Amino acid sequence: MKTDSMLAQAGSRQDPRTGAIAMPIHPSAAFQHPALGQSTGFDYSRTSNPTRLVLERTIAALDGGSRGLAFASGLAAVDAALRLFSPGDALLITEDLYGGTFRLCENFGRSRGLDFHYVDTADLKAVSAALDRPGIKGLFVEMPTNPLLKVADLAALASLARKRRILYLVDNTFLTPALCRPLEFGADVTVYSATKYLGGHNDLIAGLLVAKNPELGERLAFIQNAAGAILGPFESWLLLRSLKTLHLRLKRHEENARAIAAFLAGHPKISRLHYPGLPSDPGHATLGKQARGYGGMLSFEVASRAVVEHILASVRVFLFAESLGATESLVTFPLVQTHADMPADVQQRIGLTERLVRLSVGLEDPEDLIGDLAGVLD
């Protein structure tokens, strides 16, 4: 089936004993065995889990890889991937990416023994330079990037990866399956945030990892049930539900950030503007090729931090909040609220300043949406 039509029965066709059609949720934390030696495939929850299970094969099979896996966050699944490396491993990173995963690393995986470079992944030859430091064995992509929404050519990287034998891990929680497939470019392991877009409504926490391979899937599998960072069978049967309507939803948000980015790329006090959909966007032609469309998140910078303070201060349809990818629109201050975490200095290096809004637009009417803008810039 294609993707809409796989999204469509999320989680269909799963129990053939009842013949329901929204998968049950299995809240127990064990399984009676048959009889000594004997197992049903499911002995404890954290392990494997029926509706855990089902979710896990659906984020698979849309992605193209052999094996999901879903955990209690995105951070819970990034931490899982990082894992994979063991100490004096260094990894090759996106350099504006989600503060969350930046503070990760930083704070976490170098008391593990990694080490991390940052570069514009979006500059194939500044990729490329990176990769021959020595000790390279994984590069992490965002894509597009969080918050300036920076398009990476997955192919091109997939080859560099490939002539270097690393391990290639791309973050596609801005667009989702539904949209991109990155381990269809190259990829190794795809990450998601399903708290956002896969989830949709702002009502759960979760993460996933597609793993390309099935060696790859075990590897993770192991680390998985090892660490214990499993996603419950309620948030899975929730996120099952959430998948269904996914790609009409991604269809709105879309629709909505193509009317607000047309807005703002024509308003006086827009000094810089983000979204990737532009034909003017520096990635747009590169996402263009990779994806089905571009997607519902935009950034842009105004005159100074009063104006931005105006405006978190002052919007009525737009909620000020630090989420993403659900049915309502988010205003978030990066620099202050996701990406705090970050030194000044680099901050100041990849771009992220105190004049930077970002827009997670949702699925209101888009006049409403561009009113309450053009309401709080004029």
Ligand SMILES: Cc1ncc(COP(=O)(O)O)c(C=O)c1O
Second form
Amino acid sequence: MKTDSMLAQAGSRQDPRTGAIAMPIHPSAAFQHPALGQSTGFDYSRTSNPTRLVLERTIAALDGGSRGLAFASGLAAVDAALRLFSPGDALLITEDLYGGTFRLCENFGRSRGLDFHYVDTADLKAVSAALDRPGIKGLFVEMPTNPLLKVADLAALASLARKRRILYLVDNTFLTPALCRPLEFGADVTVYSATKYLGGHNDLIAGLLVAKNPELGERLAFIQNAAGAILGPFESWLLLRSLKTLHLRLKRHEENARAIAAFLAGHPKISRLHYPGLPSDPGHATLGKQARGYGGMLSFEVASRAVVEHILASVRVFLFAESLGATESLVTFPLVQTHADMPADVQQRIGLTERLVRLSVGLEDPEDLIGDLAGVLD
Ligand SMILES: Cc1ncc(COP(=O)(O)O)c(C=O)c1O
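Next up, the form predicted in complex with this ligand. The previous block was the form predicted alone.
Every chain and every other molecule in the complex is listed next, the one we just looked at coming first.
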């Protein structure tokens, strides 16, 4: 089945005993053994749960991977992925990535003996040079980046990673398998905050990993069971329910984002606009090669922090909040919200200024959204 059909039928055909079209929620913590040495396939829900397993199989199929794993949050998924590495290993990481991933690496990654080097992963030469550093065992790429929407060339990075025999992980939160399948471009593992577009309704926190090959999937399943940050059965069901409309939601997110980008591009109060869907954006051509769409996230700069504060205080349709990827349009101030834990010198180096505003464009009528921004900017 094609991606859209898989999405529409997420969780269906999985309960032959009843024929349930919607996957049932199995809250059971433990499962009765038929006899000593026998199992129904389920023993204890931390290890495997029927509802979570269907979600995990669904995301694996959507991504073209061999195994999917569901976690309590996106950061729990990133944390599990980092446990694939050993003390002394170093990772090359996208420099303007989600601030929580940065905080996790700098605190708990380092305390586990890992080292991290941050690089502009949209710059192939910079990545190639940085890979020559000693001890690099992994490449972790966020694409497009949060919040500057930079686009890395997934296939080109895969060939660099393959040459050095290092693990290649891609955080595909912004595009999801509805628009991009990084494993097809050579990634070993995809990472998701399913809290965002996959969940899509601002009503659940979840994370997912998908491993390309079974050996890696087995190692991640061991980590998931041993560290225990699993997704519960109710959230697993809610996520399956949300997946059914992912492709439709993303289409509308993008239509609205394009309309807003076109409005902002011609606005005298906007100094820099980051949206890879615009033909003038540096990431446009690369993203066109590796994705079915450009997504619903954009960011822009205004003249001063005072203008940012005015926007946050004055919007009436957008909500001032710290997330993305759901039906409601949100406006975020990355410097003091999502990326507050990045040191000031890093923020400055990557261009995360006090004039930068991020929009997660939702599913409202675009005239309401543009009218809101137009009124506020005037
Ligand atoms: C790109 C990206 N990856 C990972 C995360 C972490 O996900 P969660 O908030 O579900 O832990 C986020 C959260 O905003 C994100 O934007």
